[in-house]
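Only one chain comes next, encoded as structure tokens, the form predicted on its own.
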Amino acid sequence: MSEPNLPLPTPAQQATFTRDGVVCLRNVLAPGEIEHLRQAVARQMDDLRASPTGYDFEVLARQVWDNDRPIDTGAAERFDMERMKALVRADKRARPLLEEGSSGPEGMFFYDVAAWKHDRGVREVAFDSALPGIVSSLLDARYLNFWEDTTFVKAPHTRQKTAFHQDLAYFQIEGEQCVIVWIPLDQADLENGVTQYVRGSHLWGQTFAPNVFVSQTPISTSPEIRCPDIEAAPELYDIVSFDVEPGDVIIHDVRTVHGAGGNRSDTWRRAVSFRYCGDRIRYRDRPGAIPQAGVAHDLRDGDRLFSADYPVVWPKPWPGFRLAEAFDIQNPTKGEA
């Protein structure tokens, strides 16, 4: 099923995604949709110290690597950061992942999740833009669940890199029919920290343990093996990146290994990622997966993702149907922002 004028992937783009595990699509989102996301990110950043899910990983990394510096994450409680610090400090293979030079006074690596739960604009883009139809086509999915959104912001002169990692083991899912859509809200390239992908890594046949982003240190509760230290020898890997503008999107397979540099430029690099799961994905309370924010479901291992926490965003019951509007009618307290 498709809606009129839906910009579905071309056969060449589909072939690229299947072969490389990542594809860049141009001019997918409209300026108004990008503005919805920018406003949502601004609200998240304004709420940093009071948010239970918002972190500045640039500051956190300094706290992790300085034994004498206490951990201070404001109201954030999604991660046990004291335990993470101990884990990193005990890892003999760990090291700071920093760009050369010094951080500017405005340096920040901002992270937050689940804006869709309280922000109408995010829901409109996640549910009612061209993205669900595009992703459904890429995955050959009969239906599509929205899993979660994540915000990643690197301010100018932020040294902190994002360790190369694979997303699958971070999520409470089983199966491979899942993608992450990386949405730049500013021009992005290697200078200011666009995401980089190891081409073809989704076909390695390996699930890697989640790491802690500011280090390659794997989360100890995961039974999976450690992700390769790609930062130590990037020339050994087929790494690809894309220069992108607002409106473009980069879509990668949940198994594709990826990471990012710091922001060496004078410009901001704001981005939001959406995660979508196809009909062959099943719920699995995976050891080592990151606890989700605000979920209330009672799903068991092997269940389909039929829950209000994972709305079905494709197909639409009829062309032009606005799911975000229907969601707000059903959940009136979630339409404030």
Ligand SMILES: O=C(O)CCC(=O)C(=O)O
Second form
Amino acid sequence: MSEPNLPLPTPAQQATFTRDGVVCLRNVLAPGEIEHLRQAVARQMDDLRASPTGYDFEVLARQVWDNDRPIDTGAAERFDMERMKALVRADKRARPLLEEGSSGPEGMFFYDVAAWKHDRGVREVAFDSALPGIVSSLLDARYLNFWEDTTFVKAPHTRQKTAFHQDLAYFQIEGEQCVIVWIPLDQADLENGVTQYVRGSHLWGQTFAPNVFVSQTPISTSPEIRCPDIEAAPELYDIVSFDVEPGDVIIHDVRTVHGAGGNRSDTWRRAVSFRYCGDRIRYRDRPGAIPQAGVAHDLRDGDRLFSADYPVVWPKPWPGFRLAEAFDIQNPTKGEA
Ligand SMILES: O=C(O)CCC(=O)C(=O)O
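How about the form predicted together with the ligand, since we already have the form predicted on its own?
Next comes the full complex, this chain leading.
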């Protein structure tokens, strides 16, 4: 099902996604939609020290590797960073994952989640742009739930890499019909830390334990196994990346192993990623998954994701229907969208 005039993936793009577990689509989002996301990210960054879910992993990595520096996450409590520090320090294979170069105070690897709950502009892009139609087509989904948005910003001269990881075990879901849409808000390439993907890794048949991006160290006590150390021997893997402009999107399968370098350039690398689940996904309170911010549902293992926490964003009840506005009363917006 599609709305008139909405772009859909071509058969060739569909085939690339199925084979590689990742596909780059060009010119999908309009300049106004990118601007909504930039404004939302600016608000999140202003709120860093007060956000329960906002982190600067560049600073945190220094606190993890330096025993004299205490962990200080401001108001953020999504990750147990004290425990993470202990796990990393006890991990014989762990090492700082930094770009070459001297340390400087200017870098920043900003992370936050769930802007959709308080930002109409984010909801408009996540719910009412071309993305739900494109994703439902790629996933061959009868309907689509929005799971969450995540913000990843690398300031100029950020040394911290994003450790390679697989997203599946971060989420409280069972099933594979889920994708992540990485949305660059600036021009991005390998120089400033565009994301990199291990082609075909979605078909390895393995679920890897989550890490907290600053080290390969698994943070879960779940049965999932450790992700291979891609950074140690990248030449052994078929790694692909795309030079992208604002408006382009990169869509990866929830099982595709991916990571990113630091930002060696003088330009910002701001990005937001949206996570969507198809109708074959079921809720699963997966041991070791990262706790979700502010969810109110009482879903049990095996349930469909029907809840106000995971809005059904596809199909639309009628062409031109705008879902973002329907959430305004429940979730007052922080800024003008
Ligand atoms: O942007 C990054 O550095 C990491 C992105 C990522 O891991 C994701 O979107 O799932």
